[in-house]
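Only one chain is given next, in structure tokens, and it is the form predicted alone.
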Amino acid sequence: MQEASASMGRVLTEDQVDDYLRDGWLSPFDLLTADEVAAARLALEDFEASCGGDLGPVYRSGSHMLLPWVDDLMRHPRLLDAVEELIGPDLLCWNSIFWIKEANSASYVGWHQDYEYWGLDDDRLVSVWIALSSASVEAGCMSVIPGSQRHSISHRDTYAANNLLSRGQELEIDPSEHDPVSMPLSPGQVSFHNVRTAHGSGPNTTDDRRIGLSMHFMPTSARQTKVDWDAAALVRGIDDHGNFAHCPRPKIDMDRDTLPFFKKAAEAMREIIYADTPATE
């Protein structure tokens, strides 16, 4: 099965690609116009209202299978051009996740490396973080430890109340001792980081919501090691490997035709994220 190929011309310079490969991150990258990001935020907040005002854990992850505008954003040609220049032409998107910190919120994201939890065997995966509102330092933008993608760092599960991660994951190091770099973004801008890059973010101390949408792109050759069935969207090129079931594309919001697949993918994701947690009585 084949999706659209890359457009003509480069969107990243050779220096930007080299910097990403060396340091494990790249930011900022201009993606959406002011009108486009305003429309995306309005669509999200309309959807939140239909859910009672909060996405909750149910719709925070995998909404590209339910909302056409998220699926379209995942396939944005300029975005895919950049990802292709980082990891190659045949691309799957493994998942999409909303990261929302309310105004003056104590919510934060603990420092962690995604590769330790996702069960994927290919460390070329690149995470894209799209700002749908201002993601300033004061709003709790993401920070990274440059070069950390070259090392595996021990983690602990804290289940801390304000940590937005499922298990409250935290690195067993002091990030401040490893020269972290903040990645502030204006609405419509994007950051990229490698699946092994250590990253985290602080609380939102501003009077506006900090709204981000992350998407996680990988070569079609990647495999899932923690479960027997997993899903991903084919967004560019050819999948000659068949390691993932391809996500269907929704035609309308909360498309009933894609809802069963969404629920199966969500169950697989929960099994993956909690696969190595200790048993409890």
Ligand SMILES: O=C(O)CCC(=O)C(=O)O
Contents of the next structure:
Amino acid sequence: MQEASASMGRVLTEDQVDDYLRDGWLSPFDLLTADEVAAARLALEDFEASCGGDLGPVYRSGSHMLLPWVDDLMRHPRLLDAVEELIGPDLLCWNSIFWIKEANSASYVGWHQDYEYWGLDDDRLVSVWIALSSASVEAGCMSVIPGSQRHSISHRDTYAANNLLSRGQELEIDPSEHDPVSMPLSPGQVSFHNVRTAHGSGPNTTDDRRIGLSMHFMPTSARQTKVDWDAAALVRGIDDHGNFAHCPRPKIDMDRDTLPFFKKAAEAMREIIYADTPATE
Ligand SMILES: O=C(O)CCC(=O)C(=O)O
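Right, and the form predicted in complex with this ligand of this protein, after the form predicted alone?
Following is the full complex, with the preceding chain placed first.
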């Protein structure tokens, strides 16, 4: 199976690619126009209204399997050009996740390395975070520890109420002792970080919502080690490996044809994220 290939010309400089490979992050990158951001935010807020005002845990993740506009953003040619320059031409997108902090809310994201939880065996995976509103320092933008992609750091589960991570994950080090760098973004800008780069974010102290959409791209040779069946979208190039079921593309919002696949993928995701937690009664 083959998807569209790269457009002509580079979108990142060689220095930007070298910086990313050395430091494990790159930001900001201009992606969407003001009109495109406004349209995406409106589409999200319409979807939230149709869900009763809040996406909840079910629709926060994997909505590219249900909403054509999210699937289209995941295949944005300029975004894929940048990702291709970072990790190569044959690309799967493993997941998409909304990261929403309401205005003046205490929600935060504990410092963590995603590689420890996702069961994927390829540490080239690059996470893209698209700002659909202002993600300033005051709004609780993401910060990273440069170079942390070279080491595994121990984590603990806190299940803290305001931590947006499923298990309330937290690094067992003090990030402030490791020269963290903030990645503020204006609406429509994007940041990139490696799957092992330690990252986290603080509360939103502004009067607007902080809305981000993350997407997680990996080479088609990647494998899932925690469950036998997992899904990913083939967004560019050729998949000669067949390690993931390819996500169907929704034609309309809440497409009934793709809903069963979405549910199966969500179940697999739950199993992956909680795979190594102690059993509870
Ligand atoms: O939205 C945030 O602050 C954190 C997002 C995140 O953890 C990620 O995109 O991997």
